[in-house]
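Heads up, the chain below is alone and in the form predicted alone; it's given as structure tokens.
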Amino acid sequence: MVVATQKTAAESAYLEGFDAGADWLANERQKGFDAFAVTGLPHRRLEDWKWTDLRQLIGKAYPPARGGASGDVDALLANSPLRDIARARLVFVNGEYDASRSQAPASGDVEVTALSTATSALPIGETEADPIDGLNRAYVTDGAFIRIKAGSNVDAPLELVFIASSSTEATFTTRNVIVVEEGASATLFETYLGGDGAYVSNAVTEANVAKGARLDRVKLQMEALAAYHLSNLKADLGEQAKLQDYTLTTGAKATRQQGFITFNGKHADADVSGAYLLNEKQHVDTRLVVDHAVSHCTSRELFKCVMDDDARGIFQGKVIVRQDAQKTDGKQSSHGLLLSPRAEFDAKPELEIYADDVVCGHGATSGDLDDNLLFYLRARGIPESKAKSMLIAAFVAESFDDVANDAVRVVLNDLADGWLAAR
């Protein structure tokens, strides 16, 4: 028996606002719309979404939109913490490429194209049975296509800045396609900034890291505190490829961020880490799926999550080891620091192993500040508030260790210090 599900206001706005357009993305939009029309917004009856029911969280209509910037975009852009480190920048305002505020890479080893200005189809991956991906494909308006040419070492970081400046309640949808060709390496920053409005930001990044290539990616999620942030990272790693991925989350009312990492070549390596700094009633849910499809690969996942007031943090990590993926080394850990008796941290680590010659493990902890450490610092004349800040900063800083760029680590520490000072 088929049970009809009543559409929410948000779902109705998405279904009624669809327009495939006439550009090369029209076919992709149609595929995404067809997928989303079947799934709709996910709800708690789905195992992977039991802690983040988007049908309940997104209770009103946020119709798909693009452009129409309002507010002080330049002031928001000036707030990008990585602005002084990046040597090139692509700016997207309300889902639309802003050429006047962007600066193209100086190196000829980097090919950069906005999806909206591409004259031919670019390599977007196949549609997956994921609501965020389907919604993103259906309403994608713009994004970046970046190709790092084979054998090139691009030292200068490239920043993608996504700004939501409109006061209109709408959904802004962007998609990035990153191709790091054989033997190449690059550093990519993704920064998400927002004004004071309520909106939905839907962002997907696809990364194809070829044989012997390396991609260092740092994402800062600093959306408006009334916003919703939905994002996917989909990374395919070739033989001897290296992915270093870090995400710091401080913004948005509710966040659902997902990572799908697939090893397609032997001797590849992926380090995926991040941190939450949350207060009031913020809600952040991270789901990672690391698929060891071939042998002799290594993966590491580390998330340090700080929750204050009524904030809620969630980490769902799944490592899949296929039958032929012998000599796999996969480990994941998540740690929640609860600064309020009302704060909550939920962890769901999973190992799905079909091979027998592997080294895999997972761990999860949660709790408040260690009274013994706090006493140690106070016994040395440090005021209680300062001692607590030192312990919180040290807890979060462990997640910064794997970030390769020294200047980026300084920025991350400054952001953590600023959040603590604001408490």
Given for the second form:
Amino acid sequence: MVVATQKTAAESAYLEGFDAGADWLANERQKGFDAFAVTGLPHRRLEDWKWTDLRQLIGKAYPPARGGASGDVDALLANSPLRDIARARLVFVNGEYDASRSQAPASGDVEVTALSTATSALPIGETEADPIDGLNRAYVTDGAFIRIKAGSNVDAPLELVFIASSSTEATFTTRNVIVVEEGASATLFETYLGGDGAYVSNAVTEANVAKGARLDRVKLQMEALAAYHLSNLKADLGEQAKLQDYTLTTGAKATRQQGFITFNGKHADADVSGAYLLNEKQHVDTRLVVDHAVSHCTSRELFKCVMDDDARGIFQGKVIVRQDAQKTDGKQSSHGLLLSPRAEFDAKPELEIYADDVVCGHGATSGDLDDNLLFYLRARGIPESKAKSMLIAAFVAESFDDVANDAVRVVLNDLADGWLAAR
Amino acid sequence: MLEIKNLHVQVEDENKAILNGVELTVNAGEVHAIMGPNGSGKSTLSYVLAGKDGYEVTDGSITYNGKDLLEMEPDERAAEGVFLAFQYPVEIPGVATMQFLKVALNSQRSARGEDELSTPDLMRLVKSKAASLKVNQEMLKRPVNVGFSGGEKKRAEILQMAVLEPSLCIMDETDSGLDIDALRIVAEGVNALRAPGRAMLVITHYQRLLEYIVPDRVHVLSNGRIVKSGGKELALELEKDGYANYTDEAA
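Show the form predicted in complex with its partner chain, please, because up to now only the form predicted alone has appeared in this conversation.
Okay, now the whole complex, with that chain kicking things off.
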């Protein structure tokens, strides 16, 4: 394998640490490794990665690893914000399934197993030449396989908790495969909690939402502040399917999270939204690619990003409307709120429209708090810091207006309040 | 109660004076009207009283209940009893009206060393004041001022005033944009708040509002100074003759 550029310490550690393993995923790992060996880590000369140069960001070696958590895993688990709402949970510690801390759902409507022990052939899809996917495929240790059987409405939320905690540099790699069969529905939480140390967390979720099915997914990214979080969501939607996806990002030193949403059937609907609450030198880059491959589908994206101190938020959203995708309704907006003169927000909306009868739009704004609003609150007796917190909380709250579960919205509100109180 | 002495104000970072020696004393229980042409400094006076950023006081003083108002932050002034009903109340998406009223009232109460009001008590208080101002439940459920018409915003301002019970009410062109019915509702709301311990400063361009809120004193503000003061009949005189007599065409 010839790679033109000199390998970084991180790339070398990945290439040297490869072990295809002996389980059914061995073949997938080899494919992922072959892909990664060609691309290496992405860098700023690639347009899609110009703001997040992983070659530079991940300077050191973070060898692929599994298990062996340091610190108090139970304490971390006890603080998982959505734990009281979830009715079942699967826990993964440093990329390994932890059966003793997990509580599988009772219902026969849903099949849940660790990915490594899944026996049936699973639809692990391809993500074309994506470095996060390549790395994930090559080093995946475990993850969840969830199948919601046709016509089943699994109202009780299922929580996947990923805990990473390591005293040495390491990369933990998990992959979830979610299949929501025809007419079924489910609510899924993914919570990424960080303990000790500097590590790379690589997390991919593939979701296949079949005809008339619905998936509500809420992701909390609360990795350790010295960690790197690389993640993909790849969702394929069938006819009249609905995806309601929400991500709150507060953790990690640097984050690259991507969403690849493809409409394969008409009259499907995807809402992919999120918020960032960042401070110090945190860096978060979200890239979404929504592919309207067929007609009559609706997509909504709304990101509200709060950056304090030297933090940097990035939102790159691409909406592709294919030639046959008439009557597409696509709307994207991203808004940055800068709480410090050194904070930065970069937005790159891209619309690629090949059909002629569509309604598509995007909006991006960036700025600090509105002085007139602030003065109005203060003129009513509200002290400045409280007035600022109210306005920031209101800014963030708009992003989770469409999250269906009331209790989840309360938790998201509390998380924002907690972040604001710590400012 | 309110004593403004030789107040000189300019817009920050601009060498442009707006107020040039305002002298005004308002006693408890009195209603004073400040009238004047556009650009005379009426809104600036109200903003300086409430503590808005962007204005520089170059000379003079404002004393309220014996305290130096200019030394206080806007929220401290509010806790001290100063309330500005805005000419253009802002919309605050995402902040629920009831939550806003609760935080505002309790911030003021705790600044004054008083106990905070519970949510049920606040709900009762707001409901008791809202009906006469024709502020319905639907409006209270919305975020602050969001989607309100001009008239609804002004009624909501007076509702806030009724709930917060300030001792100095400053109304900045509260009549602007109101039709006659809305004007009557707003004026009734204001009149209901007239009390021996409460002073009011009604800033307006037109005499019309003063038919409903009858002032004790009327002042004419022109080029940043009070150029004439009188009783309520002064307003009628201005209505008849306009402001021409009070604008010196120096240029």
